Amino acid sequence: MVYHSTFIDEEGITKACGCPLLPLKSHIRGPAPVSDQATTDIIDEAITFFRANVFFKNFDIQSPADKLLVYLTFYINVALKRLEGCRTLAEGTKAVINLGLEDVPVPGESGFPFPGLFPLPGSEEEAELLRNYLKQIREETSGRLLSVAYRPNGTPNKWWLAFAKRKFINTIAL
């Protein structure tokens, strides 16, 4: 059984492209409201569950941030791939640096990886909004799992690399 998001349906959420802004633990700017830090977030939930999801080839959506949480799994995946050839700490920092630095797409766009997973942008401005927060998330997710794919003497983790071999959701993470 696939690991759910606990994020349901929360009051007071906004949503770009039915993509719920959950608050962030982050000192990255952006659009994402600002979380307690003792509290876990969309991004904790993505990284602890991650090597669970992986294996799953079906994953049936239950709550907005379902959504969200099938698009970081996927991104964590991209994110491994790039760290798979890095053996210290320092490379994998720069590569994940120049993954942050592509542009991010969004529903609609060429690139998106799950194209009816959010409905399309009603406007530029919904566009917009949902680019920085991808943004702000994808940057955030990359910082923590630098964390937790290199050991603290900067050796990678082979218990996390090895997850780069997947692929979620029969998706061919590029």
Contents of the next structure:
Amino acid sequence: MVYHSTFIDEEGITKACGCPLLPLKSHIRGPAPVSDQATTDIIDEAITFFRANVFFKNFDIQSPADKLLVYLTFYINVALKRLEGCRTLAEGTKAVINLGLEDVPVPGESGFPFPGLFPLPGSEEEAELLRNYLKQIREETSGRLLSVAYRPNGTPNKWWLAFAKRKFINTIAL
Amino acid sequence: MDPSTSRPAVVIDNGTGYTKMGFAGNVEPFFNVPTVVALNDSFLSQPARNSLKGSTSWLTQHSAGVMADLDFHIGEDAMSKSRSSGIYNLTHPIKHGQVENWDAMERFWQQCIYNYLRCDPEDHYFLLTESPLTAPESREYTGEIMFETFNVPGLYIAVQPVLALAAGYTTNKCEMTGVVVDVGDGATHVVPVAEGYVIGSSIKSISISGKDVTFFIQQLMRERGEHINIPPEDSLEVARKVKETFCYTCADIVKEFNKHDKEPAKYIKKWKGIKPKTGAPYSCDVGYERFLGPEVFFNPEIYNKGFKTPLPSVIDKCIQSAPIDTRRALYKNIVLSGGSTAFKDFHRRLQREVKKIVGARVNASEAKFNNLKAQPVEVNVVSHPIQKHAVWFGGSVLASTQEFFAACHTKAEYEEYGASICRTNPVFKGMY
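Could you give the coordinates for the form predicted together with its partner chain, as opposed to the form predicted on its own above?
Complete assembly follows, chain above in first position.
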């Protein structure tokens, strides 16, 4: 069975397109609320569960936070694919920055990986809000991923990069 | 007096991956060889192709023809011969628990009896085993081969799960009711047995078996790039040996990943091998596949074969489809057999998962009828040190009893009635 998110409590969390804008321990500017530095946030969860969840082809969604978890797991998979050819931490950082500069699609646009996961945005502002949130969370995830995927001396960690070859999910059960 | 009843019977357990053979009355089989035959088919090539060579080809054909029948090997010999010289073709006569190639099977038995066990088949009764879902024709062919080719005085074809239950006789209770979970190399069967009779309609088989775990481990090692060290023709063999040496069952995958991260020196092992062609040593790391391999039984999705039901649910469904008065007894005695159940802590994880499923159902029914409290259902997964050849051991125990000789199909019956006597199996008689 897949591992689900523990952020099921939705009090006080604003939502955009049905996606909860959960707090992040981030230094990057963006619409996410700031979280306590000592607690685990949704990105930590995604990275911890990634190596287990990436094997599964079906994911049953139990809460809106799970939708964000699915998106992040997919993003980590994409990022690892970009890191496959990079032999050093410097190259990896460059690859990941390039990934961050690409367009971030929102639900309803053609590039969004899971059509049907989130409902369509109600207004332009909602779409922009979600886009900025996704941009922020992607940048933060890439940063933390680099610290795990590369060893302290800068060489790639084969135990993480092996998962670049795995394909996450064919279907999602809502 | 018939001398063959005074001699111990020969017990041969033919499985998809390994064959265990020996004499009754022993605790362990004498030989545990892979079920593989290496045949030399080069003499079968047509003369038309060698017409340019003329008379010399006729001579080689003739001399090959005389000895050709005996030019084959089985087991480990077969595998090493096929690797060193190119004239041998490897065949696996048994696939998914069923004999597919009777010619090869006959030769396999020939080598077993004459070369390994070195006994005269006319002097011993034979006990062979079969998978629970075999067709009666298969039993007929077996009987024909045994009685015609080897001239055995008596034959008993036993069903593997019942023998596995009989293996439990060594402990202080002898339970003939239980669910046998037989996870072999080619097939996995969950067979409920009540009072020694198989409940045929409740037999469930799943397509995940030891071979799939080996493939999965090979896949994982390839993804990580370990395969650049391993010679490609050996990679499946290496995966198999890694599985047998290093794998264990974990309680929770994510926690296990974290344990590996925290103490890599304790969890990451090295596999050392020698390249067969050059003799150079090589080594590769073994890490996550140690616990992801056996995890395939509990989360089949990760292996991506299209099969999704985990083993504990299959066991539960099987017991629920059995007659209602046998269910408590079946839950109490879930017996494991087969090499692929020998992973460390496999029985503990299985017991925990089945208990969870049963507990959830009991709670749900208690919630519906809130004044009725059900008696707790005891779930017990039994494992003992002879799991790997529990079937062979059960056969040895059975063949040492006096009643065994009476239950066999004898040569006299075969000559009177023909091969169809082998179709019936006393174990299934309880159903009618």
